[in-house]
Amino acid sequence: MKILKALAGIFLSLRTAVWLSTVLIILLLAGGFLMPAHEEFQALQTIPLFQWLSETGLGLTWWLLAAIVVISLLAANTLACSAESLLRKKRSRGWLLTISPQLMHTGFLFILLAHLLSSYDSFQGMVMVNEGAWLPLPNGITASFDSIHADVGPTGEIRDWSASLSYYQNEQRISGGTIRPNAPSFIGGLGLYIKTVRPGSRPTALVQVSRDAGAPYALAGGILFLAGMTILLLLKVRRESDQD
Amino acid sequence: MIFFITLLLVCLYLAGGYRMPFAYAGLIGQAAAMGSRGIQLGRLPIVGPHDTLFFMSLSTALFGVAVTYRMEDRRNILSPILILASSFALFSLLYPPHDTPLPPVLRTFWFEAHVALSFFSYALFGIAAVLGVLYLMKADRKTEVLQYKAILVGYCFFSAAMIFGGIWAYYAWGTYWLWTPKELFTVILWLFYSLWLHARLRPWWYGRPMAILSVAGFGIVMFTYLGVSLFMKSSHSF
């Protein structure tokens, strides 16, 4: 009873967070010197987090196991303060003041477990097709590049690309739509995304295939964030106005 | 060009510290400058070491004069703000405009809109340096009160930037996070922002722990602005 006491107190403290935070931080600033000296972690942007732990030796990983550690720690005591401060002032005035900083904290859980999706299950492929070829994709869809489009200007650089496809399932055309930078297509959980393309008679284009598990979540998080943020930054400004 | 007008927006804004109008001068100029170079090229000016620096310079200047409005020692808080604004705008020299038209993944508004953010956050947390800066030589409640507003718009905003950005690469990369050293720094900032957020509310940390934490924290921003873009390998080098 004692220790569950005690592991209460430090998991309900502010101080934890103070020190989880700091810890983190200190681990990723020695990750952050380690990764530009090392090109193992460019394979990082390809294959997911958990896959390439497992791959890559401990000489390099260490930084990211404990940090892995130190965010599961601060994802704990983060949960147990907001429930706990929802619990003590529920019955409290200027419920929006409360409610706000829990928002955000419920917005960096699910940012926190996007992370965790992706780290498990995402892909990315990257291939280059023709004009008027087929691309088989692992959900078991085919994209046909009906055409390839690329802007050339005057003194011959590309300005802007696109491509236009169509999906196919069991040989019947169920939807099609045009890519370009900034502007990808999504079908059946997977991302098309044109990089580049080479213009000539035949034209080419560089085409990534990506799914990412945790980007639904990302965004939720991400709403949710933005949300407490803004109210608890309008109470606050409203509540020194009113001071003034 | 660039250079005369830059020099003659640093002269305003040193004399700005005496006097008021000069200040307001400055800053109606250098928007006035920015403006121009935006008609010019068709886009916001916010890509390179030049315009991104001329942007922070106005920021600062700008969120320098709003935070202070109002206030009775405004001149003395004033003064150190618009001194590092001028230090940004003279920096800006030392880097060619990037004057070419942007690849077309950097033409969106998750782009204009992150890197925007970005830095209003950044001057943010230069002006809350500068606080901590007064406020270790006199340690005054007003100060460190203002130096906390500063911070939390601050933190605001880079929260926003970070969101946005997010959006920006999952619409261009497929992924809403990427293994790059430029990533890595901007968590580490938002994170330390978010300890001092967290650590105001206990006793032992207020006061000076505070605002030498404030003068550190802009230490970081500096190095994941310009350190890891100039002499790391990121999706952010110039």
Contents of the next structure:
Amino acid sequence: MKILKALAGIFLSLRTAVWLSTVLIILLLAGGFLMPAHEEFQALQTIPLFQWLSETGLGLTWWLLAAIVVISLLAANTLACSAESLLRKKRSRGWLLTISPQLMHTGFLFILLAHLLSSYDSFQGMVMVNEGAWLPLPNGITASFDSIHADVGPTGEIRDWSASLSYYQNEQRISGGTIRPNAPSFIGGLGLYIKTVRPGSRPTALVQVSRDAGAPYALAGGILFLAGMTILLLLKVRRESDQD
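Would you generate the structure of this protein in the form predicted on its own, following the form predicted in complex with its partner chain above?
Partners and other molecules omitted; one chain follows.
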């Protein structure tokens, strides 16, 4: 029983969060010195984190593994503190003041969940495609690049570009769309992003194909965090106005 109380005291302590954050910063600083010196880290841009960890030696991954453990403890500390705060202040009249920090904590946890899902299930690849090319996608759908357009200025610079797509499955067209810079197309959990084009008699486009299972949770986390921060700011402004 004493051990459980001691563990509860540790996870309910703000000091624990401070120490864990300090250790995490130290680990990330160590990684910042290691990553530029080893080309193995370049593969992290194209394969999921946990797949890379399983294929890479402990000599390069020790700080990342330790950081994952620390982040997991920090998430547990955040969850415990939020639950304890809500239970302790459930009868408080200042409901918004009580709930706004918990919204920020929940947003933080959602962002951590998003990174966890992305580390397990993500995909990213680059490919050059010609106008009229057919590109088989990892989800069993084929993308047809019907046209590639480049808006070329009077001095030869490319001012804008786009590509028109058609999607086929089992030899039947299921949908279509147009991709532009900052305006990707999504199909079957995959996103297609056009990076640049090379105009000519047969235009060519550099296309990124990616899948990120954690993206919706990262968006939800960002919204919750922003909502909590906005409520706190408004409450502070109102309190200062009342004092004046």
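Everything quoted here is computed from the prediction, not taken from an experiment. Residue numbers count along the first chain shown, from 1. We call the rigid core the largest set of C-alpha positions that still match within 1.5 Å between the two forms.
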| property | result |
| --- | --- |
| Post core alignment: Glu157 C-alpha displaced by 2 Å or more between these two forms | yes |
